[in-house]
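Next comes just one chain, in structure tokens: the form predicted alone.
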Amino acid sequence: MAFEILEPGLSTTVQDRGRPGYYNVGIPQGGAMDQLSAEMANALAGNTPAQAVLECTYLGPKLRTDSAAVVAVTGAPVEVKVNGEPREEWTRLELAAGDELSFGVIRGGTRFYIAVGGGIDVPQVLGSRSTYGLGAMGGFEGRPLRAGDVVPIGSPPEGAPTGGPNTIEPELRPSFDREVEVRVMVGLYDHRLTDAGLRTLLDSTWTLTPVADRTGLRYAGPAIEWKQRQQPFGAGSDPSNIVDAGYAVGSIQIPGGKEPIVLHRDAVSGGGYAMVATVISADMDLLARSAPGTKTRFRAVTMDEALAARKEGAFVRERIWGGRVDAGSG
């Protein structure tokens, strides 16, 4: 079983729950960037949470399906056509053979998520299917797919879960604002912003500029001011600049005073940039969902804080999942 890919779309890779535990060698764990709407999409499409999908962005594909399959579409809004005919999102999709799936223009957000029953049947490299494009490995053959590609498609697993739903009900689905408040943990370095820095960080509204990919993203607003000091030997001669340092993902750095930017999914592994804030986990796929021109605030929480916030995740997935399979923390 296969899909036959008649037109790629802008960037259309696979992706999964992605491969923890190489950061420190600077293989970024990387996965679908909005985890939450990739999982929903397996969901209805009877696979278990970790299955491999098709990350669509901005564009999606045109492809062709060689024998009867469930699918699924979620994350940003977009018009699905089965055979150039009109099909629900979020709702779970039967294809004969021969049948082709395609799309229109995304209403909102950056990227979509297809699910296949089965799941996207790639090689695992170092235990993930996901395409880490800056490597060249994973995914399909490392790579975004092109036009002639032909994706295989597994059987579903030993323990895939049975009578799974139908759609997702309006109340779970994740939203697409074009304003949003992310919140953030500050920190290892915001004793090198001066209080008046750190206020302009956390008080301003920032609007998401063009320049925003799996690595990062970047925000533009006013300057952030720095306190000066006699830059040590190895760190560059601006005050953002540190001595080397390993980078967490969704780690906040700010080059030059001028710019923030979020490090996501693929997020280089370190670097000479100070870190003075990290957004939380529970909001890594608030931000994958964002589009250029969203207006961000950044807010100051607490461990405590952050931690109740990742537990509310895990509530919405086991109301997904209903209990057939460990959702996991996401």
The other form holds:
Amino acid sequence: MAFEILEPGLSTTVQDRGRPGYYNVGIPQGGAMDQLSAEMANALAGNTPAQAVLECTYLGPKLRTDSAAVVAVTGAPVEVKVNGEPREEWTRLELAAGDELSFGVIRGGTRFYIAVGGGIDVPQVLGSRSTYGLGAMGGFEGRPLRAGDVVPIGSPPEGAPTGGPNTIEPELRPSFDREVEVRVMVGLYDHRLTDAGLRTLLDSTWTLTPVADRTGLRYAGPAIEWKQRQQPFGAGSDPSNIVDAGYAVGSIQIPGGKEPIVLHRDAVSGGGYAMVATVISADMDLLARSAPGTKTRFRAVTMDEALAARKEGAFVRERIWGGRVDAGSG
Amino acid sequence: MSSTTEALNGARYTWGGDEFLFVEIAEAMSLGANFKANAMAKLLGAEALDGVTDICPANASLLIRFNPDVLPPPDLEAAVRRTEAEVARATHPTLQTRVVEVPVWYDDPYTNETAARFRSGHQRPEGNDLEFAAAENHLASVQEFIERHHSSPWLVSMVGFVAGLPFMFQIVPQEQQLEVPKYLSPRTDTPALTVGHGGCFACIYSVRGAGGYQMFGIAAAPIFDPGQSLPDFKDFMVFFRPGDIVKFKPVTEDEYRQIQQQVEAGTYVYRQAPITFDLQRALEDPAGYNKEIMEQLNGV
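Now show me the form predicted together with its partner chain; what you just gave was the form predicted alone.
Complete assembly follows, chain above in first position.
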């Protein structure tokens, strides 16, 4: 079974839950940016949450299946077409051999996902099928799809869950708003900002710039003040510099006090800019759904609140999978 | 070497969201701080705690990723603090590691072509990055800078940024450290295997991409091999580990081409030797100790 790629879209890559365990040598966790949407697509296609999907950015691909297939499209709102006829997003779709799947223009958000029963079956690299573009590894030949690629589809694994949902209930579907509040935990090098600088970060409305990809998202807004000081040996000369250190995924750095950058799943693993807060794990998907221009506020929460938000995410997953698989892992 | 020998106070613990614990060993770079970060990482790794997914030692800090559903944050912090105390108790810290010879074609046309492409906006728009680096370090010539760059070995203090990129800190007294500012504005392109320098750190770019370090030459053999075609990459696609000792070896264009042919043929192996790195001796007598390191390598 395979998909033949007729048109590749802007940047369509194979992703799964990611590749933990190699960040210490600079290989990022990777994986679908909007994990919940990807997971919902897998549930609809009768897969486990671990199976690989296609992540489509802004402009989707056009593809043809060579066999009958169960597919589902989730994520950013987009017109789904089978042989040119409109179909529902967030719903299980049955394709016949030779059917063509294509897409209109997205109406919000940034990324949508295509899951297929059996999963995208590229070889695993370091335990994951996710594409790491910068390292040219994983996914389909380590790169976004091109026209003419033939992407293999797996057989549903032994013991795959059956009786999955036919549709994701509207109240469970994530929203793709133009205004979002993102919860952060202040920490790491926040003591290097002036009090006014930290207030500016937490009290301002930030606008997501077009400089947003799998590595990170850059925001426009007011300048943020760093404390002036004699820099330690080995740190750069700017007050926003530190001796190069590991970067937490989700951490916020503000090089030169301008345009905060939030690192995402293909983060560079380290560098010389001080981080001052970190987006909590429960809100990383929310960032991934933001389109350029999204008005964003960063709200400080405690570790306890972050852990409570994590549990809420687990409840949603429980409702999708209904105990058919261990939804909590990964 | 005052700042490297001064006693390190207790590390600073802080959370990077609900999945990361960050431990700052020291604000300033020093061999001692790096040694402590790596020693803590090793001990913690050996504990194999359930719920710890990544242990990333860096130049003077340590980043740990964990799953708080499995390992509550206070339990992780307690475990890491125990590791810190254990490392502090070691009276004679040593590191079982290896010394590796890395052939570099300094001042080569590829690097100079890249530097020329990004010259406007450089601190020194005339000339190349080596000329800038020599002047910044008050050295008489590019040759003298290159000599200083390869005559003393470097400690791989951190691996990362992108896959397999080593940051290196030269094992010399602080007043002899080569220091060069980064590019004022990062380049959008750097060829893979470019040997770079920013602040007091050397690096080798493992993949092609953006970069802000000054560029001095090109390493002759891969350091990241996702296809795992060369013998040195049989077990893992990334060559360098934190704690590796690197000795750069200047090569001519002819030698560079010969190494390239061996890489093409899949036969190239790095010259390397196992070594027990002794922090105290490296701090007390860097010149004498470096000679010993070289003897280990030359004994191969």
